[in-house]
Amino acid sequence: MSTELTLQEFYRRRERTVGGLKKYGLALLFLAPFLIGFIVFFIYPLFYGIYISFTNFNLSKPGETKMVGFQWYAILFNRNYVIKGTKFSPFFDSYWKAFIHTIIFVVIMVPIAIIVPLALAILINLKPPGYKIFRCLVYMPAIVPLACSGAIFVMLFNPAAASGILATLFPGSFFDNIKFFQDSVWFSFKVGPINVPIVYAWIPIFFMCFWGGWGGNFIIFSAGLENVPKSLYEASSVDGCNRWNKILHVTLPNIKGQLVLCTFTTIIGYMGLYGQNYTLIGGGPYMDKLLISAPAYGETSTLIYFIQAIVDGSNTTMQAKFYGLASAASIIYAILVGILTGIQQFLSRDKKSGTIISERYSKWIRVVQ
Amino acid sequence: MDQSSTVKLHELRLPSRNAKKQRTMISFPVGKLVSFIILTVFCIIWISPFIFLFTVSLRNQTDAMLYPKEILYPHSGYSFESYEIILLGKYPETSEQHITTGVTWRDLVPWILNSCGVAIGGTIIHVLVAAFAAYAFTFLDFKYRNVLFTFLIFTMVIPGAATTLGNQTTIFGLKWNKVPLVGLILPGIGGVYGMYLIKTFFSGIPKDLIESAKMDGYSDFKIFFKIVLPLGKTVLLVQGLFGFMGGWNDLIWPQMLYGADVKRKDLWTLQVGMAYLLGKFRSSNTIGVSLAGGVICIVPVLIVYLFAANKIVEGMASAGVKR
C-alpha cells in the first residue's frame, strides 16, 4: 500500500518536472539565442559602460583598472576641475562646444525635417500622375551610404580651384566666394565662458542632412495622410473650408500621432549627428589651438563626435587615457536621449504608432495586480 | 473627431451633393497639376546629385582640371580613369599628384565581401533569431512571459550609445577586432526593435491555426518553419531590407572596431574604406576617385532599392520606423 502511494507520488512529480521541462525547455530553446545576445550585448555592456565611467579603464590594458570616482563627470561639468599633474583641462570647453553645436543643429534642422516632408507628402497625397515614382525618388537620397553622400557634397561644395560643382556653375556667387572646408568663420558668439565660432563648414553639413535626412519622415507622413478618412475632407469642404483650413483643421489633427513620432525620432536622430561631419570635414576645421589636447575640439564637433574621437582609436593615447571620459559622456548622452524617447512614448501612448511602452505598461500593471 | 459631429456633417452634405460634385470636378485637376509641377521640379533637383555622382566619376583628371564646367558630358567623353585608379592603382601619366593610397581591387574585394557579410549574413541571422524569440513570445506559454516581454520593451528607451562602449571592450577583450565580421554581426543579435516588430505581426496570425497544427502532431519547430515563417514573410522581408540597408550603411560601429588599424585593411567594410579614401582624395581634382568609390558603394543599395522600392516604402509606412 505504501509503495503504491509512493509510486503514484513519484509518477506525479516526474510528470510535473518532465512536463515543465518540456514546456519551459522548448520556450527556452526558442528564446535562448535572442536572450543570450540581449544579455551579453545589451545588459552587460550597459552596466559595464557605467562602471567604466567611474574608472581609468584602458582598452589595451584592461587588467590595470582603478576606480577614480566621479572624476570624469567632474571634468565634464566643472570647468575648473583639472586632473592631477596637469594645469589646464581643455575637456570642458571641447565637450560643451560639441553640446552647443548639437543643440543648435537640432533646433534648426528638426523643424525643416518635419515641414518639408510634410509639405511634400501633402502634395503626393493629391495623387498627381506618377505619384508612386515621385514617392520613390523623394525617398531615394535616404538610402545613400554616408561615405557616398559625403563624396557627393565634397564635390558640390569644393572651391572652384578644385572643380567644385556649385562654385563652377555659379561663379562669383556665395558658393564661389566662400571656402567651405577651410578655416572660415561665419560668425561667432559666446555662451558663458565658451567661445563658439560658427564656421561655413556647417552649410554643406546642413545641405547633406537636408538632402538625405528626412526620407523616413516623408514616408510615414504619406502613409498617415492616406489613412485620413476621405469623408472628413468632403464634410469640411461642405462646411466651407478652403485648402489651407483643410490642412490645418483636418489633416494635421489626424496625423498627430505621426507628427509626434517623427518629431522625436528626428530630434534623437540629429542628437546623434556624426557621419555627416566626419565624412565631409573630419570634424574640422580645427582652429582653437588651446584645446589641442582635447578630443573633437574642431568647429563642427558634436556629442557623438566627442565620444567617437576618443574611442575609435585614431588617436591611441587619447583612447588609452580617456576611455572613462568617453564612457561618462556616452552615459550622459544616453540619459538625454532616453528622456526624449520616454517623452515620445508617453505622448503617443494612445496612438497607433509608438504605443509600445505605455501599452505594455498598462498590461504589466494588470499582470502585477 | 467625435461621432455626433461627424454625423451632423454628413447630414449637411447630403442636400448639396450635386453642387459639391461640380466644384470638385473643376478644382481637382488644378491641385493635381500644381503638385505635379512642383514635384517634378523638386525631384529634378533632388536627383541631380546622383547624376553628378555618376557623370563626374566618369570624367578624367585632365577634363576635371581644364573643363570643370562640363559636368554632364565631359570634354573628352566618358572615361573609366577614376575607376582604374581606385580598382587597379593605375595612375594616368598626366596626373599631377600621385597620391599613394595603397588601395586597389585587392583591398576593395575584402571590403565588399565584409559589407556583404554584414548586410546579408548578419541580417539573416538577426531576423531568424528575432523570429524565434517572437514565436516564443507569441505562441508558447511560459511563466513570466509577459513580465519578460515588458521588460524587453522598456529597455527600448535606452539608446545604443549607452552600450557601444561596453560592447567595444567585450569585442576587444575577446580579440574579435582581429577577426572579420564576428564583431560586426553578433552585437546586433539581441536587438529588441526587430523582435518587437516581428512579434506584432505574428500576433495577427490566428491562434486556431497553430492549435490545429498541434492537434495534427506538428512539433513547434515544424510549425515555426512550415506555417509561421511563410505567413510572416512580409514582415521578415521588411525587417530584412532594413537590416540590409542598415548593415551596408553602418559607419560608426565598424570604425570603432577596425577603423584605426590601417595595417589590417582587409577587415574593413566598404563604408570605412570609402571614408578613408574620401579623406585622401578630398580637396583636389581627384575627387572623381572618391566618387568612383561612392558609385561602387551605392550600386548594390540602389539595385536593392529599385527592385524593392515599393516594398521598402510600404514597410517603412507600416512599421512606422526610421532607418
The other form holds:
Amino acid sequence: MSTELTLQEFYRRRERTVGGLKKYGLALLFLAPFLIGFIVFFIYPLFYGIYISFTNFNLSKPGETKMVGFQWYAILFNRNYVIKGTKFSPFFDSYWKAFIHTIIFVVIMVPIAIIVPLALAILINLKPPGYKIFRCLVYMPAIVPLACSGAIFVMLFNPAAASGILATLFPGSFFDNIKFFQDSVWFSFKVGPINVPIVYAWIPIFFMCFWGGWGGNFIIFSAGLENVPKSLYEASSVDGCNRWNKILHVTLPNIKGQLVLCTFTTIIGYMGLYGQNYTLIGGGPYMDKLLISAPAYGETSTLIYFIQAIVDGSNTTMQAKFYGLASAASIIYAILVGILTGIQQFLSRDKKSGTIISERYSKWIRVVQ
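Beyond the form predicted in complex with its partner chain, can we have the form predicted alone?
Chain only, nothing else included.
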C-alpha cells in the first residue's frame, strides 16, 4: 500500500513538472535572448565596475590588479588626498565642477523640456488647419544626427568673422558681441573652494539640446492626449470649466503616465549630457590652467565627460588612465541618477485618497440639494 502511494506521489510531481514546463517553458524561451543580453551587458558590467572601483585595475596590466579599498572614492570626496606623493586636488576640483555643471543644466533644462513639448502637443491636439504639417515640423529635429546638429549650431553662433549666421543677420547685437565658443564668462560663483564660471558656450548647448530633444516628448504627449476621453471635456464644458481648468483638471490627470515617463527619461538623458558639449566646443573652453593636469577641466564639462576623459586619458597632462577612478565616478553617477529618479517617482506616485472623495461628494450633494 505504501509503495502505491509513493508511485502516485511520483506521478503527481512528474505531472506538475511537465505542466510547469509546458506553461512557462515557451515564455522562458522567448525571454532568453533578453535575459542573456541583460546579464551579459548590464548585470556583469555593473558588478565588475564596482569591483574595479576598489582596485588599481589597468587594462594593459590586468595581472597586477590589487585591492586599494576606497582610494578612488577618497580622491573624489577629499581635496587633500595624496597617493604616493601625488596630490589629486585637480581631479577633485574638476569632478565637482563637472558635477555642478550637470546639476545646474538638469534643473534648468528638464522643466523646459517637459513644459514646451506639452504645450505644443496640447495646441496641436486642437487640430487647427495644417496641424499634421506642424506635427511633422516639431518632431523633425529629433531625427537629425547629433554631428549634423552640432554643425548647424556652430554655424549659427559663430562670430561674424567666421560667417556666423546670427551675427551676420543681426550686426552689433548680442550675437555679434559675444564670442560663444571662446573664454567669454557670463557669470561666476564659488562652491566651497571651487570657482565655477558659467561661460556663454552653455547658450548654444542649451538651444541645441532643446531643439533636438523636444520631439520625443512631444510625440509621447500627443499620443497620450489622443486617449483622453472626449466625454470628460464635454462634461467639464457643461459644468462651466474654461479652457485652462480643462487642461488642469481633465488633461493633465489623464496623461499622468506620459508625464511620469517623459520626466523620468528626460532626467536620465540630461544627466548623461555629453554629445552636445563635445560636438560644439569639445568640453571647453579650457580657462583654469591650474586644472590642466586633471581630466575634463573645461568650463562645459559634465559628469559623463569627466568619466570619459579619465578612461581615454584626454585633456590632461598626465595622459594616465585611472580606470578605478572612472569606475568610482560612474558608481556615484548611477547612485545620483537613482536618487533623483526615486524622488521623482515618489512625488508622482498614486496617492490613496482615503475618504476624501466620498466626503467631497457628500458636501456636493448637500450644496445641490
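We call the rigid core whatever largest set of C-alpha positions still superposes within 1.5 Å between the two forms. All values derive from a computational prediction rather than experimental measurement. Residue numbers count along the first chain shown, from 1.
In the core-superposed comparison between the two forms, the C-alpha atom of residue 340 has shifted by at least 2 angstroms. Comparing between the two forms on a rigid core frame, one finds that residue 30 has its C-alpha moved by 6.4 Å.
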